[in-house]
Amino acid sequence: MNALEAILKRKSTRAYGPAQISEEALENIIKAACAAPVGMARYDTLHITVVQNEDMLARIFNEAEEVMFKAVGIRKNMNFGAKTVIIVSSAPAYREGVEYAHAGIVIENMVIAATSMGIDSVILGGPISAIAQNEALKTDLGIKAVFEPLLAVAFGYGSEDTPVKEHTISVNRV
């Protein structure tokens, strides 16, 4: 599958089967992350945490559900059954907000690479709030104090075949 096909085929999957992605696939996803274009080549400002431990995944998603409930009064389980979650964290960037762009680019590279290998994904924000608000969880995940978790993505094999949605963004040409 070429890059454009992977981009067009990628979708958010919210129900996963029990199979874990292979170590080779995980390594390729991480290689794709490390190939992301980062401003001023400041790769040292980024950190990737791979979580495959089932107890830790449950802890993250339980915390995320509690944070959501406290914030909006709604219980929402964001654990869709994926066996791998990758968290992208960043130290403060050279210009405010740039770290979010870097994290987004890293995540996009990972999900496109995963799609090209037949692996499904969903980008997650909810668990990030839980990790950021819980120093013990952040510590247990091995995320050093200088880094702030910004985005996460779950990877696995979808248990249901959901169609790719077509999206439109307004465009003007000058």
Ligand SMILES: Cc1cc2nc3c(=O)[nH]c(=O)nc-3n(C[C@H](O)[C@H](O)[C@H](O)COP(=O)(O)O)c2cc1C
Contents of the next structure:
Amino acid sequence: MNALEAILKRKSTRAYGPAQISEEALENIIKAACAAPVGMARYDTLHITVVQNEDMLARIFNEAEEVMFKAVGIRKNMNFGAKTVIIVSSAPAYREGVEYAHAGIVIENMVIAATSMGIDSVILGGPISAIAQNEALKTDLGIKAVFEPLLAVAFGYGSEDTPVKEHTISVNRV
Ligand SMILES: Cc1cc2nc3c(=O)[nH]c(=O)nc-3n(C[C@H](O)[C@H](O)[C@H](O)COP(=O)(O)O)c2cc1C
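Switching conditions: you have the form predicted alone, so give me the form predicted in complex with the ligand.
Complete assembly follows, chain above in first position.
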């Protein structure tokens, strides 16, 4: 699968089967993350946390469920049964907001690499505030105080075959 095919094939998967991704696939996903461009080459401002420990996954997503329930009264577990979740954190970048661009680019590199290997994914902003607000959870995840968790992504093999969504973003040409 070439890069454009992987980009066009990517979709969010919200129901995963029991299979874990292989170590080789995980290494390739991390390699793709580390190949991402970062403004002023400040790679030191970013940190990646791979979570595969089942107790830790349960802790993160139970906490996220409670935070969402308190905020909007809806109870939903956003783990969707995925066995691998990767969190991208950042220290302050050279300009406010650039951290989010970096995290988004790192995440997109990972999901495109995963798609090219037949691995499904869903980008997760929802659980992030639950981690960021819980110092003990952040510490237990090995995320140092200087880093703020910004975006996460879940990987696995979808248990249902859902179609790729049609999207458009407005475009003008001058
Ligand atoms: C920054 C960002 C945060 C997202 N957060 C969530 C989330 O918390 N939960 C979720 O189910 N999907 C989340 N998504 C997935 C989007 O809902 C999804 O990409 C969008 O609906 C388009 O569908 P598709 O990915 O299948 O093309 C997020 C996507 C992005 C880019």
